[in-house]
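Form predicted on its own, single chain, as structure tokens, below.
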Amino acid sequence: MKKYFLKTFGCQMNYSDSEKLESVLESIALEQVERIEESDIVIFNTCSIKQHAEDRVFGYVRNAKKLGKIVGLTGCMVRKTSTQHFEKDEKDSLLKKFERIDFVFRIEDMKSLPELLQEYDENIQRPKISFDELDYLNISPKLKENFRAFVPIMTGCDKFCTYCIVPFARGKERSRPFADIVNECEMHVKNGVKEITLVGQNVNAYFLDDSTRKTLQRQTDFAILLDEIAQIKNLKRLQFTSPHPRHMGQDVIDVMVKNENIARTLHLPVQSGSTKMLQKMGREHNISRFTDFTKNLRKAIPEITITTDIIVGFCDETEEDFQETMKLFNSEKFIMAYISKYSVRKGTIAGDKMKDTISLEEKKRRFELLTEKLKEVLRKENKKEIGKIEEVLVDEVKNGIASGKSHRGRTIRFPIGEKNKRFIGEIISVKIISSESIWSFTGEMM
């Protein structure tokens, strides 16, 4: 039986493509491992969103080929499904400049893999099930934990933010249809899934295309298909990501106060605490905008926790600029922030028509500045964790300890014997006792 290792980069949604692509892998008699030097085939699902990812993928790629592996790429830095065999003209660029690489694949086309895989292999097997007729986004996945499912409900981008690869390397925004993403859900539900979570490069922006259905507004769309989903019998947990603050109204509010297994945490990325840098950064929101949402939500729901996303030392960025974002995380009291300082990315308006103003050094500093203010907000925020009793999500248990995400996104730890993985994929009541950490809590169950 042939063997293949699969490495994947980049968000959440690469990782649930990823579970859809070991499902056709399996499905033609190929065996996973563990480790690149057990494999006859490597795949790399690449993240383009950064040109130091890519980079890191090539530095993979040479490893591989040392050890004379057959290595493809998918995943967003793909543009277009070719092999080696095919016209010097029909080739992704990636194999012409980079020729270890022995074939790539759009992830949109995984179902082409095993006709790719033949030509390296005539005892390839045909697949046991057919995929010619499925959209990929319907391919059922290989769960790589059986209490927890990530579920694409839409792929593409339509904003063009001026620093961001992702809508040249996914394409426009396409939405699956609403019957065949709650089909999938109440699927995982049956088999045992407690916690599912949508995803979509802007999960937000999803439409309907369900023809018995009226189509609305897009913000709505998402609000109709949450509460679809969150109504599923026995469905514990429902979180998405990543939403868009353009997208973010009064009506998924409603929703998630509606229904409680809806995650009392959200990632709602804002890039920047200067209306004016958003604009420069083609965001098609302002300040003003995500702190009216932020204020509305945490009134209707106050146990709310929220995450972010910021780029610091834009082009032009000024030291004022820069002191709006460290003022909106003084008011905001994120309790994760995830901080990068920007670097030009080749193809993207910013890339190509922007001059990067600001110095390396200026970046760091800035990044530090940021990194130590979210810090300072977390010491505080933590001392009101402490007394609360939390619904921990079990993922590991190492060492007799136990450690999971709550309900509202804080990761908690507490001792639960050495011989009690049975615990993994249960949801335990935890009390909060001390703050193990800025980034975690220590507790002790109820």
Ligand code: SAH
Given for the second form:
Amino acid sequence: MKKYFLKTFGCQMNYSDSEKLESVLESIALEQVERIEESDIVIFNTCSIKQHAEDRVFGYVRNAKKLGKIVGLTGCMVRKTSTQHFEKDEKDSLLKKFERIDFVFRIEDMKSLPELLQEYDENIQRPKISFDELDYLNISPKLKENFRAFVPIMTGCDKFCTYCIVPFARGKERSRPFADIVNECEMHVKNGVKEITLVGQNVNAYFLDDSTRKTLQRQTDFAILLDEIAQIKNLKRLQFTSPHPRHMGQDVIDVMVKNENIARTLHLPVQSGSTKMLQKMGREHNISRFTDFTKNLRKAIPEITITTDIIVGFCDETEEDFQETMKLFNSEKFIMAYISKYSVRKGTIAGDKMKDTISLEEKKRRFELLTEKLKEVLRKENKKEIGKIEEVLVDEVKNGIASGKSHRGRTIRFPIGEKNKRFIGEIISVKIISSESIWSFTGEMM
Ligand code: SAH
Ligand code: SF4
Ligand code: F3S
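Take the protein just shown as the form predicted on its own and give its structure as the form predicted together with the ligand.
Everything in the complex follows now, all chains and molecules, and the chain you saw is the first one.
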């Protein structure tokens, strides 16, 4: 057993976890392969957010077993129990549920993976470094790219929005010590990283450890952390995902204004334009609070772009509620929205106690109308971008065309007149010429 194939589903937190998992597997001399066929062992880092996400994993597992692989499962489908320990019983029930799976482990137990794998191959080496005492969040990631990095600052969620499985999958909110995060970010920048994304289920619920709190007494904890990281010399771009509207305030805006290397784009999931729906979802914020915040943000940083998450067809969502969301798209001018059809998750408050009243057809209709609304707004907004000059961090070069994101979160492609890859990881000034599709622009190098 020498080669492994890892597939990651879900959010950026899972991608960040997978980079740590790769470090652990590398430490026992397992080699990562790009094609499942070439592997001996397959690991799926899973997402549970919607039924569809879990169904996809079932499909992949079936295929991997057909190919005769040893299959392991981790991530959010391997739930955290109420006792906060992953008990043997639960492990057994999951293995039974997925008949075809050979082993499961909780992501925070990744450091015990070498031991677990020795059951399948006694030649598995002991790790060259010891992970024993290490909180998994402190395991150094194996970065895929040398110019950008995801850095977890907290994990878990205590919000218990009525529809959401994350608090059950990831367990309680837990913040990483301030110094560990800052050290990791400094190390990345020293190694040439230009863009850092701070990740967590609710980044702005970040909680300072006591030793840091004693020395720093201003603003909220997340604003302090953000400010400190933004000051790292040579860090070109800092962004974070996802913040919760409930904890968003002027302090974060002030830190963004002060530090121009913080990206001029913000992902702020609102979920619905109807306060009644937000209450039912247990979001603990209302629409006027959300729009007050975005108004203040735009006043302070007029060039900011905003993206969001929406759930359509949540329990008892009326046409009027839905129209409130449509209206919000007109006024907020989101440049992107991840729109989901409500999916019942067993074990959540809505899943167990509320009726899934909206038919799948109606959810689809609302999904399509809202997607069309998003495009309609963007067609108008995109025109205003023509002629602007943006700083693009190139992340891909294909057939002489470079592409990447601007500081304002827009995808821009531009010809580089040659097919080499030396542009990848560089920040280039690009003038926007046209909006080739709704989601991206064409530009030319300045
Ligand atoms: N912590 C973030 C969201 C993380 S989950 C926040 O609070 O904003 C990512 C997104 O998945 C959510 O924003 C929501 O839009 C969607 N989602 C979560 N549970 C869902 C469900 N049961 N059905 C459909 N979409 C869901
Ligand atoms: Fe889920 Fe709500 Fe927590 Fe976000 S804040 S992860 S939506 S429970
Ligand atoms: Fe999915 Fe877990 Fe992220 S459920 S969205 S991978 S926190």
